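In the form predicted on its own, a lone chain appears below as C-alpha cells.
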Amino acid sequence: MLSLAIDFGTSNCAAFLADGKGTIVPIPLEGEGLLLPSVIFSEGNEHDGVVTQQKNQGPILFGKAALQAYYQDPLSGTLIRSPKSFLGSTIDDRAQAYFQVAIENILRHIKTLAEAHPMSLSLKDSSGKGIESVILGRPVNFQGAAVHDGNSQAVSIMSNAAKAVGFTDIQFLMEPMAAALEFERTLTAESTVLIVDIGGGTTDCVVLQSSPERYGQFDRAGDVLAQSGDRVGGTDFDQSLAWHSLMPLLGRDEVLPTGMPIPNSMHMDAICTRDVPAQYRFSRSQRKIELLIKEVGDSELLERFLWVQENNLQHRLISSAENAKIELSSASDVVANLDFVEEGLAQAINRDDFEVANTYSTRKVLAVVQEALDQASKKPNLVFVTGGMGNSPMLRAHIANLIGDQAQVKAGDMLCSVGRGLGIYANQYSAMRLA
C-alpha cells in the first residue's frame, strides 16, 4: 500500500513515497530538485483569483515558476507566498475558502507528480486508483492569534484540501517528531535527543527517548518527554531584516515639518505579506502615501515607497531580505540588490545587522527551546537542529550557549529532514495497514 508523505512547509514543500515494505523514495517536485517553494501564482487580480483558476480559466504556476511570473509582471496576477502561514490566523469563511483552494492546488500538483513516479506506476492496482493515503506534517502550533482555535482551523483546512484532491486516508504527524525519526536512524546507542526544528513559520521542539531498538516502532507516544512550539520562524526573520535594513531606503525614517516621525503603519503593512488585513490596507494606501509625500516635502525615499505600492513589489522586498538572510549563513556581509525599485539601489547588510534586526525573534526561538528543556524529565545528551533557519550561524551559536556543555549539538539536512522523517512514518503506517 502506497502512502505519500508531504512536508507542506511555510517556505518549501517536499514529498516522499513509501510502500510499507521499507522502500522510501523522494519525489522530485521542481525539475530534479526535491524542494518546491511554497508559492502559487494565478492570472487575474481578483481576490478570489486562485479559486476561479481552479475552473480552468487560466494557468496556475508553482514554486520558482510562480515567482518568475510575478517578477516579470507583478500586476498580472495574484501571488500567494507561504499559504500555510495563514491557516491558523483569524480569517473569515471566505478567506478560509480562498486559502483552502490554494492548498488544494499545491497538493494536487504534488499528488500528480507522485502518481507519475515510476514507483507509483509499477504498484498501481488494476482499478487505476491513484494514491489515497497521505501523511501531512504539521507544527506544534500553527501561526495565528488563538493557539487552540487556530490549530483546529488549520488542520481542518488542510484536511479538507487533502480530501478535495482525492486523499481518503489522511494522517498528521508533528514536524519535530518527523525530524526526530530521521535523526534516530543515525544513532548507535540509547540517547535522549532534543530536536529543534526552526522552519519558515514556526519553531518546534521535541525531546525523545531514542535508540536503534526503538527505531521502526510505530507508536512512540511513550518516548516523548517534552514538546513545545511557537509561531516564529524564518519568515519572521525575513520581515525583521526588511524592516531594519531595507525600509529606511523607502522613507521609513522620514520626518514631518513638525519634527515628528512619519507614521510607520504603511511601511509595516508592506512587509507583513502573511497578514491578510495588512496586505488589504497596503493595496489601498496609494492616496495616503501621496499625501504623505506632499506633507514631508518631495521625498525621494517615499517616492520609492509609492513605486513599490503602485507596482505590487512588496513580495520582492521580502524575497530580497530572505536572499540576504540565506547568503549570511555562509558570508559575513552581503549586498541586497533592489534594482526592481530603482536602478542601482542596493543595501549592504552584515551579520551584526541581522542579529540586531532579529533580537526579538531570536529570543522567541530560544524560549521554545527552553520550554522543552524545562518540560523534559531527563536532560538531553544530543541536540539536533534542523529547518531552514538552522543554517544560521547566529542562531546555532545561541542554541549551543543555551544548552551549554550538557549535550552535543548536531545539524543535518536542514530542508529535508522533516520530509524524510514523514516518509519513515508513512512507511511504518503502510506496513501496519498491510499487516
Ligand SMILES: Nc1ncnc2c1ncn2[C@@H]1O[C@H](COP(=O)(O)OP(=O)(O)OP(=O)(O)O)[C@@H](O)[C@H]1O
Contents of the next structure:
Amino acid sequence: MLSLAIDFGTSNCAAFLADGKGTIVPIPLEGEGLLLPSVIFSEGNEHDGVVTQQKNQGPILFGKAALQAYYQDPLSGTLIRSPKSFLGSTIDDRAQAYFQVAIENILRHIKTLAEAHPMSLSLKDSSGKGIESVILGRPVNFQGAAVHDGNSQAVSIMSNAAKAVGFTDIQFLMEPMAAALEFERTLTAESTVLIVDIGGGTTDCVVLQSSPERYGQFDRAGDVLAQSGDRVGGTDFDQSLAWHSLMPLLGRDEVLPTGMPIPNSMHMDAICTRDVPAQYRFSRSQRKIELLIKEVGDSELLERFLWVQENNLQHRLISSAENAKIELSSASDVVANLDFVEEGLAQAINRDDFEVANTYSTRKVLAVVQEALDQASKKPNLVFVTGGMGNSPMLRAHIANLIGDQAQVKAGDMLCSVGRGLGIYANQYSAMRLA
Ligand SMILES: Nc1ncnc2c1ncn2[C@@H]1O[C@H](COP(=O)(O)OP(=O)(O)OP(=O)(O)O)[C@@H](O)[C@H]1O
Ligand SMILES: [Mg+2]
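Next block, the form predicted together with this ligand, ref. the form predicted on its own:
Expanding to the full complex; the earlier chain stays at the top.
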C-alpha cells in the first residue's frame, strides 16, 4: 500500500513516499529542494496580522511564492511564517477555518507531487485512485498552555485538512518517535536512545529502547521510556536575537525627556510575529509611534521603527535575525544586514549575543531534555540531536553539558530525520495492515 509521510513542520515541510514494502523515497517539494518553507501569504487581505475568512481575501499562497509576494509588496497582504504555531493556540472558529484551508493548500500540493512521482505511477492500481493513506508528524505538545485542548484542536484542524484533500486513512506519529525510528535504522546494538528534536517551533524528546531486532516492529509502546515536549524552538531564538541585537537600532532603548525609558510594548509586539493580538496591535500603532517620536524629540532610531511599522517589515527583521543565528552556527561573528530598513544599516552579532539573548529559550529547551531524562527508568547511552536548531553548536554544548559523560551525543540529517522516520513508520503501518 502506497502512503505518504508528511513532516508538517513549523519552519519547513518535508515528504516521503513509502511503497508499503520497505522502500522510502523523498518527494522534492520546491524545484529540486526537499523542503517547503512553512509560510503562507494571503493576498488582498489587510496587513493587520488578523486572519479571517470573512475578509475579501485573495488566494492563500505558500512556500517560496508566499515569501516572494511579501518581499515584493509587504503591504499587499498578510504573511504568516509558521502556521503550525497557531494550530494549538486560542483562535476562533474563523481563524481555525482559515488555517485549515491554508493547510489543505499545502497538503494538496504535496499529494499532487507525490502522485506524479514515478513510484506512485508504477504502483497505481487500475482504479486510478490517488494516495489515500497519510502519516502526519505531530509534536508532543503543540503548545505549552492549555495543553490538551490545544493538542486536540491542532490534530483536528490537520485531520480535517487531510480529509478535505482526499486522504481516507490518516495516522499521526509523534515527531521525536519518527526521528527515533530513523536513528534506530543505523544501530548495530541494543541501546537506550534519547532523541532531542529542536525544530522551529517546538522541542520534543523521546527515550526509546532501541535495537536492530526491535526496528521494524510496529507496536513500540513498551519501548517508549519517556516523552516530553514544549513550545520552544528556532523561532523563539530568532525573536530573542532580534530583540537583543536589532531592536536597539530601532529605538528600543530611547529615553523620554524625563529620563524614563520609553514604553517597549510596541517593539515587543513587532517581533512577536506568531502572536495574532500582538501583530494586530502593531499594525495599528503608527500614530502611537509618531507621538512617541514627538515626545522623545528627534529620534532617528524611532523613525526607523516607524518605517518598519508603516511598511510591515517586521517579518524581514525576524528573517535577518534568523539568518544571523544560522550563520553563528559556523562563524563566531556575523553581520546582520538591515538594508531594507535603511541603506547601509547593519549590526554585528557574535556568539555571546546569542547566549545572552537566548538564556530563557535555552533554559526551556534544557528543561524538556531534563524532563525526558527524569521520566525514563533507564539512563540513555546514546543521544541523537536533530531538528534545524540542533545545528547550533551553542545549544549542542549546553545539551552535552546536561547529559555529562553518561552518553554519546550524535547528529544526523537535521532537517529530514523526522520525515524519513515517518516514512519508516508508514511502511510498518502498511505491513501491519496486511498481516
Ligand atoms: N545551521 C543552523 N543553525 C541554527 N539554526 C538552524 C540552522 N539551520 C536551521 N536552523 C533553524 O532550525 C529551525 C527549523 O528547523 P526544522 O526544519 O527542524 O523545524 P520544523 O521541523 O519546521 O519545526 P517543528 O519541528 O518545531 O515543527 C529554524 O528555526 C531554523 O532557523
Ligand atoms: Mg520538526
